[in-house]
Amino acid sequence: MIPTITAFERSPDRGQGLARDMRVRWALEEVGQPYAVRLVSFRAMKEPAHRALHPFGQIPTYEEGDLVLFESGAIVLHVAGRHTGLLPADPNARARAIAWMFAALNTVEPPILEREVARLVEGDQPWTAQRLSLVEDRIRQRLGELSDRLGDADWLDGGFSAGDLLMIHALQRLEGSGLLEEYPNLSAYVVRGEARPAFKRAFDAQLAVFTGQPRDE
């Protein structure tokens, strides 16, 4: 059975691959499962047919059967485990890879989105400058704790894992910003993960939602 998964259908992130369908579907294309993509404008996110599948109005969702899951890491772990490809066979190596997963979302990403607020949304406000410093001293509190255990390593614990393929799209909204560009090892991390095969075709896949839209300027 294919999966059907929704995405936006005019992506705020302009097809840069940060939109955070783009977690399911680099995984998908890790194992090799096909699926499906239905659209999503932001008015429909945020009705009852949407929210019955997301509670919060939010993409992604997954849909495979009588299987409705939401939020992305849920979705990526439920794929991972379905899947040869992105957990390791050995339990130990396997609940590493988890916690690995659990680490990106829940202690590395916050402080980079709270950066994001702190730009986009509070960014006319006369605090903002002060609370971004903080932000950005926390970011790098946590750079460079991951960057002292990746070391000289390609990717967190042996092969690559559905913990690195979150890691890294967590890590990715810093490029550009001059944070992550001072952690070298953290640089490449992120470069050889867009490097991988599945990457590229999903972050194509992406892309062309967005240039196959008309553009507003």
Contents of the next structure:
Amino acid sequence: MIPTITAFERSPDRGQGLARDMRVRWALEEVGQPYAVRLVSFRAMKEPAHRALHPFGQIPTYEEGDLVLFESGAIVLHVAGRHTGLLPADPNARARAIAWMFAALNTVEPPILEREVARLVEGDQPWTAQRLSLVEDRIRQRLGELSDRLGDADWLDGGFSAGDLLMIHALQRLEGSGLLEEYPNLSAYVVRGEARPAFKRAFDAQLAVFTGQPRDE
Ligand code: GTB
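Structure of the form predicted together with ligand GTB (previous: the form predicted on its own):
Starting with the chain above, the whole complex follows.
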């Protein structure tokens, strides 16, 4: 059965792949699962039909037969659990990969999102510069710790996993900020993720929504 996901009809990032449907697309591409996409407008997202799928009126959602899911992390975990390729078979290694998924969403991504709020939502406040500096220090703390753990390895724990997928997608929000670039091994880690064929297919598919071009397949 081909699952259907939802994505922005018009993503504010103009196809840079920062919206969270990108991580779901990437996971589906990694495991070779074809999928359909239903595009939704900001208005439609808040209407009852979409809220029946997503209580907070957001994207992405995931529909597969009777199953309806929201939360990109839960969707990636579901996809990873149903297919091979994103979680190791060994139970302990699998548990560690899932820990990295949670680390990406709960430990590394939050200060990165705080920075977006400080810049984009609160950017005109008299205290913005002070707040940004505090938030950026918190980001540096996490990036330093992550950089130390990654060292010169390719991926966080053995082979590429759903933990890397979510971590790389969270870190991408910092590309070009100067912050990620302070940690060359993390910059290289993100580039490594972006070089994966599955990433490229997912990226091109979401970019095609913005440019209005059909997918090349
Ligand atoms: N925790 C949820 C998840 O991981 O699925 C968060 C979902 C979420 O934030 N969805 C956003 C949304 O639907 C899109 S991804 N927003 C509309 C709304 O809340 O009304 C967040 C996002 C949006 C835009 C950019 N961008 O333009 O760069 C990047 C990321």
